[in-house]
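What follows is one chain in C-alpha cells, specifically the form predicted alone.
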Amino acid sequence: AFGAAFDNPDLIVSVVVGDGEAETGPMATSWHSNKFLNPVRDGAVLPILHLNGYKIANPTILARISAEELDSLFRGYGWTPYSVEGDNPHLMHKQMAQTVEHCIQDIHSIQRKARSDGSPERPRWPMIILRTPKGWTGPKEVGGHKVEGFWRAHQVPVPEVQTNPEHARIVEQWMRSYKPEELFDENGIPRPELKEIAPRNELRMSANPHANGGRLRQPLAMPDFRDYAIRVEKPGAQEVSPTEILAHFLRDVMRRNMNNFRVFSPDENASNKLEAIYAASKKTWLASFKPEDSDGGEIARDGRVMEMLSEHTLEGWFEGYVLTGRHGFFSSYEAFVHIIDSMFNQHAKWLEKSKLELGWRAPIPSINLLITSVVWRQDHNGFSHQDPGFLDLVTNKSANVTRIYLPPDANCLLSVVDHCFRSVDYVNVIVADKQPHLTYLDMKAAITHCTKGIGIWEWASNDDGGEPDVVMTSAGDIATMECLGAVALLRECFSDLKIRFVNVVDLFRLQPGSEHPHGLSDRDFDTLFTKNKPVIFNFHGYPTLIHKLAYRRANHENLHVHGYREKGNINTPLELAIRNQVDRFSLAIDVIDRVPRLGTRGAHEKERLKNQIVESINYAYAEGIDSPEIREWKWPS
C-alpha cells in the first residue's frame, strides 16, 4: 500500500488488515511506514485494522487487549486511530461511512497544509479500527456450537450440507436472510437500480489505472551505461568494486527519473558500496533529526533512497511501487535476502498468472534484486552470513518470469543492470560482490558476452578451435577468478593440455530450451561443453543447482560441480574457498584426476598443489589474511 502511495500525490490507498495478519512480524514493522510518507509529494495510506476476534482456531491478540491499550499502541506508532464497533449492519454502514469521510478530510487537510507551506513534517495520519463479529450475519449456532462471533466461523461453518438435512436448512435460511429476491431478477441478474449504485469507468476499483499499473508505466530515461565502463587494457589485470562502479550509474538513473524510480535496501546501501547514489538523492527520513545527522547521515525529508532494517517492509514497498507502474532496485546481503523468500514466491506466482492468463493486464516494470556481500567474502561476519541458496528458490518458479544473472566483473554488471531496467514482467536476480575484483572484459566484449549469456573466453583457452581435454567453466565473480587461477596453474605445468574456458552469466542458459526460454539448444550446449570431455564447473552457489539445471544434457555424467558446501567460519577468502573446494588448487587437482592422460604423469604436480593448500591454510591461520601471491594475483599476460 505504501509503495503504491509513494510519488502518487493524488492517490489514497485504503488497505484492510486482518487481526490474524496483524500478529505477524512483517505487519508489525510495516506500521512504521508512516515515517517515510512525505505529505508534499506522496499520496496517503488509510489502514483499516479489522478485528473480528479470531484466527483459524484461536483468538487474536489485538482483539483481546483493552481498547485503551490498543489505542495507545497505534498512537505510539504515530497514527491517529478512529474506532468503529458494533454488530447492527445498518448502523455500522452509516458509522463506517462517516468515519471514512472524516479520515479522508483529515488526509486532505494534512496534505493541503504541507503542500501550501512546502513543509514535509511528519503528520499523524488517520487509521480506522473496525470491530465486527467473526462470521457476521452468518448462522448463530450449528449443532449446538457457537459459530457467529467465534473461531468456527473461520472454517466451513456448516460442514454437512450434503448429508444432513438440518445443515441444508441452516444454509438455505442463511442465504435467504440476504433477501436475494430484492437483489436479483428472475434470471439471476442484479436489479438495474442496484447496478446504478456502482461507480463508473475508472472510479471502479478494478478499472482504476493504479490497479493495472502497467497502463501508467513510463520507460526509464536511461543514461548510457557505456559511459561508466572500466577501461580494460588486458584481461584480469585491474581490480575495482563492481557495485561501486554500478553506484554511479544508479545515481544518474535516479537524477533522470526523480518521480518514478527508487532504490530500496535494508540499511545496506553504504555497506554495499552504493553510496554514490546519495549525490542524486538522500535517504528518506521523516522522523526527528539530530545535529550529527548532517555529518554523513545522508538523510532528508525529500530523499528517494528507501532504507529500513526490515527486508519485508522494503520488499512490500518495492512491489507496491512496481505494481503501480514505477521502477526500482533492491540490494541485499546474500544471506538475508532469504527473509523475503515467501514474498518473492507470491509475486512470481502473481506475475505468471498476470502475464499468461490475463491479457488485459498491461506489463509492469520488473523486480530487480541485487544480491551482494556474498558468501565468499565474509571475512569478519562468518558462517551465519554464508548462504547462496536464494538462487535455488528462484529456479523453482515459472521460467516465464524468472531470470538469474552472475556477471563476472564490473562491466558485465553494468550491461546486465541496464538490460534489467529495460525489462518488464520479470523478477531479475543479479549476483555481484561489493569487494574489489578483477575486470576481464572491455565494455564491447562485456555487452557481447552478456547478450549471449554464456560463451568461450578465447584469451583464457588454448584448445585453438580443436577438441579440448577439459572444459573449465565458471559462474560468479569469485568462482571465475579461482577457475582462471586453476587454468593458469594447469597451463604452466602441462603446456600440452588443451583447456576450453566457458563463463556463464545467464544461469538459465544451462537449461534446455524446452525448459526455459533462455535455455541453449542441445546442439549449442554440446558444442560448448562437448559430449564426452570432463567439465569442471566452479559455481557461486550450491553445486546441486547446476546439476538440477543441466541433468538432461548429454554430457551430464562428466559434469563435476564445485560450489558452496556449508563449510565455513570467519575465514580468509582463499581459506573459505579451500574448505569448499572452489579454490584454484582443488580445481586443478580435479582436472588432473579426471583427464586420463594426466593420471600418473600429474602425480608430482598434484602433490605440489596439495602442499600449496596446506601452506595457504597455515598462512591464513598465522597472519589472518591470505598471502600476497593470492591477494595480488592477476591473470598472467
Second form
Number of protein chains: 2
Amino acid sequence: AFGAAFDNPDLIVSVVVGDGEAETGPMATSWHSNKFLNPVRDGAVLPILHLNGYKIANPTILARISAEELDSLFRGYGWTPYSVEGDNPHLMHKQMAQTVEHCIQDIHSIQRKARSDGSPERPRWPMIILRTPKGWTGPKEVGGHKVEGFWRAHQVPVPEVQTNPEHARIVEQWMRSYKPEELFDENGIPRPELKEIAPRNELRMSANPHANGGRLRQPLAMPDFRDYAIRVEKPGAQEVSPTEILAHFLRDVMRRNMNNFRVFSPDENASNKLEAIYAASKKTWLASFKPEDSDGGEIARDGRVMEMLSEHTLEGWFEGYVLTGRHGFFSSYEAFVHIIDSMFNQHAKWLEKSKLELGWRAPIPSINLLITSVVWRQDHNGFSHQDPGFLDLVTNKSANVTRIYLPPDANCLLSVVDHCFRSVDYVNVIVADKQPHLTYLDMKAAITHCTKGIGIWEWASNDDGGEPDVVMTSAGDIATMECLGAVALLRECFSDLKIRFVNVVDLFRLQPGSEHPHGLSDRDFDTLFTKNKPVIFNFHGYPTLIHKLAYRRANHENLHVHGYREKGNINTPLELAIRNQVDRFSLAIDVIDRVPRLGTRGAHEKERLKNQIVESINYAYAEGIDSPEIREWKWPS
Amino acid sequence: AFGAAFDNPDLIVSVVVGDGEAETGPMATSWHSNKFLNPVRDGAVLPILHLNGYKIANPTILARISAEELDSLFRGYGWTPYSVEGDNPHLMHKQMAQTVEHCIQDIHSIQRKARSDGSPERPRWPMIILRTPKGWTGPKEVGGHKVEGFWRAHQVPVPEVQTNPEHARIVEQWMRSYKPEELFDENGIPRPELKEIAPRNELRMSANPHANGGRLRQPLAMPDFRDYAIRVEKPGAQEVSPTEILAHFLRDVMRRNMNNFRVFSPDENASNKLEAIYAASKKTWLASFKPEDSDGGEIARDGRVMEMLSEHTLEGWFEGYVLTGRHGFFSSYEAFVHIIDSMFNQHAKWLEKSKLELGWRAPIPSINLLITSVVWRQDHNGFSHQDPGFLDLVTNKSANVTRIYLPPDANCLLSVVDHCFRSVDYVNVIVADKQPHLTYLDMKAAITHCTKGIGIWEWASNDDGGEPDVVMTSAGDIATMECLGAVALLRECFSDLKIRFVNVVDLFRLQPGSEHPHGLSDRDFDTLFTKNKPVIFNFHGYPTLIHKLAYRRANHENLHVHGYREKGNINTPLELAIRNQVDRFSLAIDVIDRVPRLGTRGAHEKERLKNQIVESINYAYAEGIDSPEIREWKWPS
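Form predicted alone done; form predicted together with another copy of the chain now:
Next comes the full complex, and the chain you just saw is listed first.
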C-alpha cells in the first residue's frame, strides 16, 4: 500500500488488513511505514484493520485484547484509530461511510496543511478499526454449532450441502435472505437501479490505472552508463569497489527520475558503498531529527532513498512501487536476502501469471535486486553471513520472469544494471561484492561480454587455434579472481598446457534453451566447453546449482564445480576460499588431477601448491590477514 | 526467550532487544508472545528494549518517536514499560539495578498470585526501555565528527588507528579512561576484589544449564508407535489421511510428556488434520475468552499446543524450547515454510558449529518440521500455495545436521516421526500430505523400509531374478501413487516389460556417501538403479533437486526426473499432475519413450495414454473434479 502511495500525491490507498495476517511479523512492523510517508509529495494510506475475530480455527490476538490496549497499540504505531463496530448491516454501512468520509477529510486537511506551509512534519494519519462478525450475515448456527461470528465461518461455513438436506436448506435460506428477487429481474440480470450504483470507467477498482500499473509506466530517463566506466588499460591490474562505481550511476539515475525511481535497502546503502546516491537524494525520514543528523546523517523529509531495518517492509514497498508502474533498486546483504524468500516466490508467481496469462495487464518495471556483502568477504561477520543460496530459489521459479547476473567487475556491473533498468516483468538478481576487486574489462569489452552473457576471455586463454587441455570457468567476482590466479599458476609451471578461460555473467546461459530463454544452444555450449575436456568451474554460490542448471549438457560428466560448501568461520578471504576449495591453489591442483597428461609430471607442482595452502593458512592464522602477495595479487601480463 | 521460559516456572529470561532489530518484522510481532505465557506453569520473560538510537548508519524508528508514543506502543503490546534513561554510568547502573529489582519483584508477585489462586489471567508483565548513548563511554568525537551517541560508534568508532597517530592517541585515551591500573595488577591479572564480583558456578551465564540446554534434556517418554499402525492387508487398497493417523501418536506423546513437549503450528493443526492432539492438550491462550470458545475452540490457559499466525514466532519459540533441552513438533503448509528460510539457515549453522566444534555443548533435541498441505493438493488455494522448494534450501546446509524424509504412507510416517523424536542435533524435515492417501505397507514392512530409507517394493516389481527394463522410482506420497499408477498401466499393456519399483523415504540416500552420512554406497546405488537402464523418477518436489543429489552416480545419464515444474493454478489433482508431467499417463509415456524395445510396439499404447490425458483434462474442466476412476483408483492386485 505504501509503495503505491509513494510519489502519488493525489492517491489514497485504502488497504484492508485481516486480523489473522496482522499477527504475522512482516505486517506487524509495516505499521511503522507511516514514518516514511511524506504528506507533501506522497499520497496517503488508509488502513482498515478488519477484526472479524477469527483465523482458520482460532481467535485472533488483536480481537482478544481490550479496546484500550488495541487503541494504545495503534497510537503507539503513530496512527489515530477510529473504531467502527457492530453487526447491523444498515447501521454499519452508514457508520462506515461516515468514518471513511471523516478519515478522508483528515487526510486532505493533513495534506493541505503540509503542502501549504511546506513543513512536512510527520502527521498522525487516521486508520479504521472495523469490528464485525466473521461470516457476517451468514448462517447463525449449523447443527447446533455457532457459525456466524466464530471461526467455523471460515472457508466452508456449511459443509456437506450435497448430501445433507438440512444443510442444503440452511444454504438456501441464507441465500434467500439477501432477497435476490429484489436485486435481479426474471432473467437473473441485476435491476437497472442496482447497476446504476456501480462506479464507471476508471473508478472501477480493476480499471484504476494504478491497479494495472504498467499502463502508467514511464521508462527511466537514463544517463549513459558508459560515462561511469573505469579505465582498464590491462586486465587484472587495479582494484575498485564495483558497487562504489555503480553508486555514481545510481545517483544520476536518481537525479533524472525524481518522481518515479527509488532506492531501497535495510540500513545498508552506506555499508554496501552506495552512499554516493545521497548526493542526489537523502534517506526518507519523517520521525524526529537531531542537530547531529546534519553531519553525515543523510536523512531528510523529502529524501527518496528508503532505509528501514526490515527487508520485508522494503520488499513490500518496492513491490507496491513497481506494481504501480514505477522503478527501483534494492540492495541487500547476500545472507539476509533469504528473509524475503517467500515474498520473492509470491511476486515471481504473480508476475508469471500476469505476463503469460493476463493479456490486459501492461508490463511493469522489473524488481532489481543487488546481492552484495557476499559470502566470500566475511572476515568480520563470519559463518552467519555466508549464504549464497538465494540463487537456488530463483532457479526454481518460472524461466519467464527470472534472471541472474554475476558481473565479474565494475564495468560489467554497470552494463548489467543499465540493462536491468530497461527491462520489464522480471526479477533481476545481480550478485556483486562491495569490496575492492580487480577490474578486467574495459567498457567496450564489458558490454560485449555482458551482452553475450558468457564468453572466452582471450587474454587469459592460450588455446586459440587448437584444442584446450582444460576449460577454466568462473562465475562471480571473487570466483573469477581465484580462477585467474589458478590459470596464472598453471601457465607458469606448464608452459605447454592449453587453457581456455570462460567467464559466465548470465547464469541461465548454462541451462538448455528448452528450459530457459537465455539458455545457450547445445552447439554453442559444446563449442565453448568441449564435449570431452575437463571443465573446472569456480562458482560464487553452492556448487550443486551449476550441476542443476547444466546436467543435461553433453560434457556434464567432465564438469567439476567448486563453490561454497558451507564451511566457514571468521576467516580471511584466502582461508575461507581454501576451506571451500575455491582458491587458486586448490583449483590448480584439480587441473593437475584432471588433465591426464600432467599426471606424474605434475606431482612436484602439486606438492608445491599444497605447501602454499598450508603456508597460507598458517599465515592467516598468525597475522589475522592474508599475505601481501595474496592481498595485492595482480594478473601477470 | 519465550521458548526458554515455557515450562520453566522458576526461570526469568531476560533478553536485550536492540532498537535496530526491533524494526524487523519477526521481532515486531513477537512482543505479542506475552499472550502465550502462563504465569502458573511457565517462567517469565523480561525484555530490555535497548534504545541506543542508531543502526549501522541510521537513527532507529523507536528512538525517534515521542516517549508517549513508545510507551503507548508497549502498553498496546500488553506490557508495563519501565524507563531507564541517561548517560552517567554511575547513576545509570544504580537506576538499572533498581528497575531490574523492581521488575523481578513484579514478576514474582504476578507468579505468586497466579500460583496461589490458580486463575492464570493474562498479566501485564514488566519490560524495561533502556535509553543510553550508542558507543557509550567511547570517544566523543573523532576528526570533528560526533561519535558517542551517534551511528558512527557502530563497529569501528575510530578508523585507521594503525596509520593515523591522532586516532591512535584517541584510542589510547579512551582505553585509559577505564583506569586499567586500578583493575589489573602489574601482571595484567584482574585484582582479587574484582574477581570477587564475578558470579560463580551455574550463575555464570555460560554455565547456566539452560544455556547449554542439552544438559537438561530428558528423552521423551514414548508410546509404541506400532500401536497406531493402520492395518494394511494389501497394498494400495485403502485410503487414510497420514497426518490424521499421526495425530493420535502425537496426542499420546503429548500425554506422556506434559512438561517437556510442545506442538507448534501457525493456526493450522486442525487444517493439517492433527486436531486429535487437543484431546491431550488444548491450544495455549491467555488473551480473553468468549463463551462460544468452549464449543470447539480448543483453547485453554494451560494448553500446550502453540498456535499463532506467525511462522517466525513459532520457529523462534521452538528454537528456544529445544535450545533449553525440550522437545517439539512443528507443522506448516509447504509453500509457507519459506517464511522461515532464514531462521532455518541460521539454526542449521548454529547447530553444525555446536555439534562439530564445541565439545562442551551437550546434544539438543532436533527440530522436527512436518511439511504438509503440499503442492499437489491445492484444488482450492492454487498456484500461490505450490512451492516444494524448502527442500532445496535444506540440501545446502551441512550434511551433519540435515535430514529429509518423504514417507509414502501413514505407517511410514509413524515410523519416521518416531525416529525423529529420538534423534538429537538435527533438523528433521518430513514431507507428508494431510489428505487421504493410499496405504501401501503394513507396519512391519514400513519399519524395514524406513530404516533402509530406500528400497525395492517387490509387490510392485516384476523383475525379480532378472534385469529390469526400467526402474520406476518415487519419493513422496502423491508421487508414489502416480508412479504406481504408471506401473499398473504398463504391466497391463506390456506383460513382458520388466519393471523394478523403488521408493525413496530418506532423500539423502541418493547423495554419495562422501557428501552425506546417509548416502548409499555406489555399489548399493548401482545395484538398485542399474548402471545402464532408464530410471524414471517421480519426485514430490522440483525435479532438479534429484539431479543435484545424484549427479555423481554412475547411471545419472539415464535418470529422468519428473516433479513440480512451477506450472499450476486452481487445478484438480490430476490436472495439476498432468501440467507437471508427474501423472501416471505421462510417466508411462516416458517409459515407452525410454525403453528401446518398446519403440514401435508402444505406439498404440502411447496414443491411448495421450487420449487419456486429453480426456482427463476435459473431464476436470467440465466437472471441477477428477473422474471416479482416478479419485477411487486402487492398486490392482
